[in-house]
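Below, in structure tokens: the form predicted on its own, a single chain.
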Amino acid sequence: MEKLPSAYPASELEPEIYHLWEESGYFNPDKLPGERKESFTIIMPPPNANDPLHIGHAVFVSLQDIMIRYQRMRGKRALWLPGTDHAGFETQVVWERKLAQQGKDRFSLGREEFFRQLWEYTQKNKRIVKEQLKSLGASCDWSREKFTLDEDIVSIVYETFYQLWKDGLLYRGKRIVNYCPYHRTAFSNLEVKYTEEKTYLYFVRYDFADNSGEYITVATTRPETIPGDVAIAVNPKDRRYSSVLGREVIEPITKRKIPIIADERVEMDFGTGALKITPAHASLDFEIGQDHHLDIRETLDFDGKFNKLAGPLAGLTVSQARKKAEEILQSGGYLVKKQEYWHQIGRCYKCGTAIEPMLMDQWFVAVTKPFRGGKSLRDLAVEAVQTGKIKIIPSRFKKVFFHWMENLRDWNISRQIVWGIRIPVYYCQEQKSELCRKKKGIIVSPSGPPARCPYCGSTKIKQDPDVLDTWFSSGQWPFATLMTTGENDFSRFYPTQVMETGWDILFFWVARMIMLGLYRTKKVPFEVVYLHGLVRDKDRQKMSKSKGNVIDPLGVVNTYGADALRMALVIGNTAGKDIIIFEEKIKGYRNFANKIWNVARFVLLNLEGFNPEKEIEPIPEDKKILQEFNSVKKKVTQHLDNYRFSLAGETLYQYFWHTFADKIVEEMKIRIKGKNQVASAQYVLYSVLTDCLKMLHPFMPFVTEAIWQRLPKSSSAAQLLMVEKWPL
């Protein structure tokens, strides 16, 4: 019987113990042995292809493996399907920095070349990240990996946007975005990041244009925006400005006339109840100026700088032009005043520059109209979750996803970058006919570019040159995979049991994965939402380079082993909550593993004789072991079957060091010493240690298949510890 060396030699081991994995084929749950009626799928959270791992996919890796490992053991057809995400924006961004390193931008690149290097970029990089998901022990099914930019995929989300097209959920159309000036692109309001700010208030007169020495007070934050104006907006409540309504005013920056209009969506109460009605500049007054069909001024383009239309401000940024605007106010006797104002302002979530409402022709989904059966798409996740047939742990975030999903607005998915999903519409530039000119010249063609317009038969035909909001194309994750990693896949994988990931993309991911899974398949994409917190240090400071606090989880594995890792990312931390996670924390573990090493090591030295095949009755001292560890296996079962990852792992812990090595082996070496009752001694300790063995796997894979490989085992045993069954 091999004899094993004194300490667990995890970086010698574990490349060896995942080969083993590998080339068993038992990844893939059609090859799974025996016969398993009942399939258990998680689709894997692709991690973008733009970076190696860092320490918070280690923590997906490690909770989504316990579980399809547990199922796996339990006799289920367990599949993870693994993948990785192109991630839009996110990656663009990132090879912009090494761009502008070398002096370059996407702009004197072209697109087509641009689009090239981040191809490489990302192909190089989810070939890294698929070897550290490896050194993780991720037992993923490899034949079946999807990039969220494969051909397949891309088909799948086209035919989405199609049929979304075909039902009257999708339109575009002139509305006021959410625009980074720096990254020249807009985002949904879910990517603008909100900080209470200090800035001014502006009290601007606005004298009457009748040259009666009257005028009327604004107060505004934005000074720069007043040559946009088309209005003052007063309410029709508000008993101070009855008798101006009708008059004109003129503009103080370009000495333009405009009306004063009331409307019963402005505050009275905030500054002096007097609102600048600038469409092209601001969501409520683009909504007040379509309500009283007044002109759209459009000031700013979309380089950040103001145009001819500005007058004095023209070829200023914003900050110049606010200064700028203050002066000429100053200097004209039109600054009435001037206030701190603290306020919520909108920042770019990558740059942190200051985003401006910008009108721009863009795409979206209506995700509140009305169309099947009455209900909107909201209405579908909604109902999903309200009706139990997707639960969310811990159950506190059901509210925070209602109260998301009440104040939903439809959804901008079209993006001004280069990396993505282009859009499969193209326009035709002629219009020749009276049908192209009511459709707009818009064709919707998901194969591909038409040769002639369908409506007028033009030749001229352009694509849009935006793509597709990465959450447009990552929402459809779940049932895009599975339609094309195989032919009966999707009947047999779909809906999936679990979706784990973090619990700060409940709302940029989560809920348009229900969403768009609802409308495609009119089945819930997943059953379970396990949402897990972020990971912080032993302050509770949260991980950043500048903090110098980030700890690299291959460099952890290369010290302590993945198991460690694993245990250490685990044990204590429960759904929902930040993970605390700690150099200390992880050695601790390793020494856990060196534990389970050296009593495997103890057993395996003293079994002498004994026979796995042959029945022994154990004496009734033992008797009550093997009795009192059946209720710490059933308590472990429970606590993973009710996704209480934490609880089971510190149960299996906390038995097998200080009861199992500290007492059960301790009193076992006298016997075994003392040739007393040796036979139900070696029935104990192996029967305890391969039922600890088997349910630490999907926690510690690695130390456990490795000591698993080394013992003797009967005829009905498995040979691979990941393919044994459940010791209940």
Given for the second form:
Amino acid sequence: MEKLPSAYPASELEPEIYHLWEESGYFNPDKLPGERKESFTIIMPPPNANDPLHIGHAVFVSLQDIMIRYQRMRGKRALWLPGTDHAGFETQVVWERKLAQQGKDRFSLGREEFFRQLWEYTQKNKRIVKEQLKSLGASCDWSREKFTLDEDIVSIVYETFYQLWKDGLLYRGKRIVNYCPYHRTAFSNLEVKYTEEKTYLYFVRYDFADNSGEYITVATTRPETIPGDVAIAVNPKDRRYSSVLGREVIEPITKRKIPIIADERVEMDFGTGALKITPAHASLDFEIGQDHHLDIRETLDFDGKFNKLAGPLAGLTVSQARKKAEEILQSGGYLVKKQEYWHQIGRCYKCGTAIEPMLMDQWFVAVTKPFRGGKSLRDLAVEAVQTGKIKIIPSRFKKVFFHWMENLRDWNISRQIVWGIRIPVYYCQEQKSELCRKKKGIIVSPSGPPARCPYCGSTKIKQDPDVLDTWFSSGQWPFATLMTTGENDFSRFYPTQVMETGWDILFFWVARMIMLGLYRTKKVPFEVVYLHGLVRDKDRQKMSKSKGNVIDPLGVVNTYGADALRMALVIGNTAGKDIIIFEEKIKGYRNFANKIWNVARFVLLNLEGFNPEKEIEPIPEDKKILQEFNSVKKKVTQHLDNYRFSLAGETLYQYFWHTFADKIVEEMKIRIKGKNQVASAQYVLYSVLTDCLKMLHPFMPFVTEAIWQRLPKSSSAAQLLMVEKWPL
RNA sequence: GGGUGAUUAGCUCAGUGGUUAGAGCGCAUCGUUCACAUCGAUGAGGUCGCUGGUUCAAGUCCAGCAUCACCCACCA
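Okay, that one was the form predicted on its own. Can I see the form predicted together with the RNA too?
Full complex below, order starting with the chain above.
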């Protein structure tokens, strides 16, 4: 018999064991032994292919692998479908940083070369990520691995785009969007982070155009946008201003005449109750401008500098222009008052640059517009959660979800970047016919560029330069993957059972998956959403490279083993709560793995004469032990069925260490040495150990499998613990 | 402006209305060649944030308050 080391050699055994699993083919649900009627599917949230995994990824691997392994042992056709995400903007930013270090940028490289480099870079990272997932023990089906830029995935995304267009849920329009002048792209509302900052509220005098000497005072935080003003608006109920409606004032920087209008969206008690309307650079102003058919003066260009419409401010950046505008107002006597003012400033979540509301032609998904059956995408999603077709764990996130859905606005899905799925839209450059002009030359073509314009026959056609928001494509991930991995995969594995991901992407991703999944498949994409928290250090700090407090999951795996890391991430935590991790905790579970190893060694050394094929009638006091153990099995199973992974793991930990190892093993040690009821003792040791191994397997797959491989087994037992039956 | 979470042992956290409120780490004392020092035994350590309420029974449910953390939001 093999002599086993007295300490569990994790880093030595783990790769061997993963190899064993992979060779067996059992990660693939089609190759699982036995008849399996029910399927259990989890689509892995695809990690970004732009960086190695961090500790947060280890959390999802642990939780999802627990569910998958548990259900596999319960006889389900368990499928965990892995993949990686091209992560459009995120990846482009990472790569641009690397370029910047070499003194280059994306504009000088050219679109094609830039894309090529990113392709290569993400392919390389994909391979690293895959190896990392393996070393964490992920029992996912690599034969079904997908990438968000796979051709077949892209064509499904295009098909969705086309259907939305035909259903009137997709439109192109000039709207105020969140524009980052540094990254030169627009964002959806979610990518803007607000911070409370001190600015100034400027009270500016606008003289009446009739030389009456009267004036109206307007409060603004953005005097630099005055050249873009097209009106002054007051509330129609505001008595102070009822006599000035319809009169004209002179805008004080470029001296244009603009009207005073009434609109009930103006707050009477803010500032002076008079609001300057700058449709091109503020979203409320845009809406008011549209309703009153006002002109639009775009004074700020996409490079973040003012243009010649801004008169004396031309050529300046926003902050320079603000200073200059203040000077001009001051010297002309137009600055009535300037006071400190704290308010929320929108900033780019990536670079912190102040977001400029800019007018741009973008593609929007009309999420609140009713279509088939009179319901909107939003209605469908809300209904699915309300009726319980989708269950969110923890349930308090339901409220958060509904609240966000209520305030939902149309979703801007175009991005002015290179890395991503190019928008499948072409514009006829000639628009030779009436029809073509009516259609604005817009050709939505999911199958590639049309040879000629379907409206007017022109061959001068250009593709939209923008790419799709990453979340638009990853929002289709559950069905897009299963539609492309094999003949019947979609019918067999969709809807999936669980979507396990971080609460921080509930809106970004989960909400969009629900909407788009229901749209394309008329079914929910998953039945349960399990949300985990963010990983933090002992001081509750978010882990970040700049803080230097990151824990590299692979480093931990090398030092303490994957099992220890997995336990440390799962135990002592509940759904939706942030996860605190520190080295001593991981060490504790490394010790536990060692405990399991040594109990197994002890049992192995004391099995002389024991035959696993033979059922034995234990003596009464041993029966009692087995009965008690039975209630532990029930408890663990119940916890797992209720997604209480921490409690399940902790129950096992407590039982195994402090009941089995500390008490039962100690008693049996004496009995075996004293040759007292040895057969019954061995039977108890063997059956409790093996059943504990089975239940611990989803949590600590490596050490349990390593021991399983060294245990004598009955002929009915599975060769691999991974596919052994759950002991209840 | 709206909303959410947290507050339990020195630290990090569990706790499903029902015995005397738990774990890990840390600490103290003792032990251990015979599965494991990555070990064992024993122990100290708690007005469960505060104030009220519901209940036969509250750490747990309800209301209010305080402190901390976070999320959402087009009042310029």
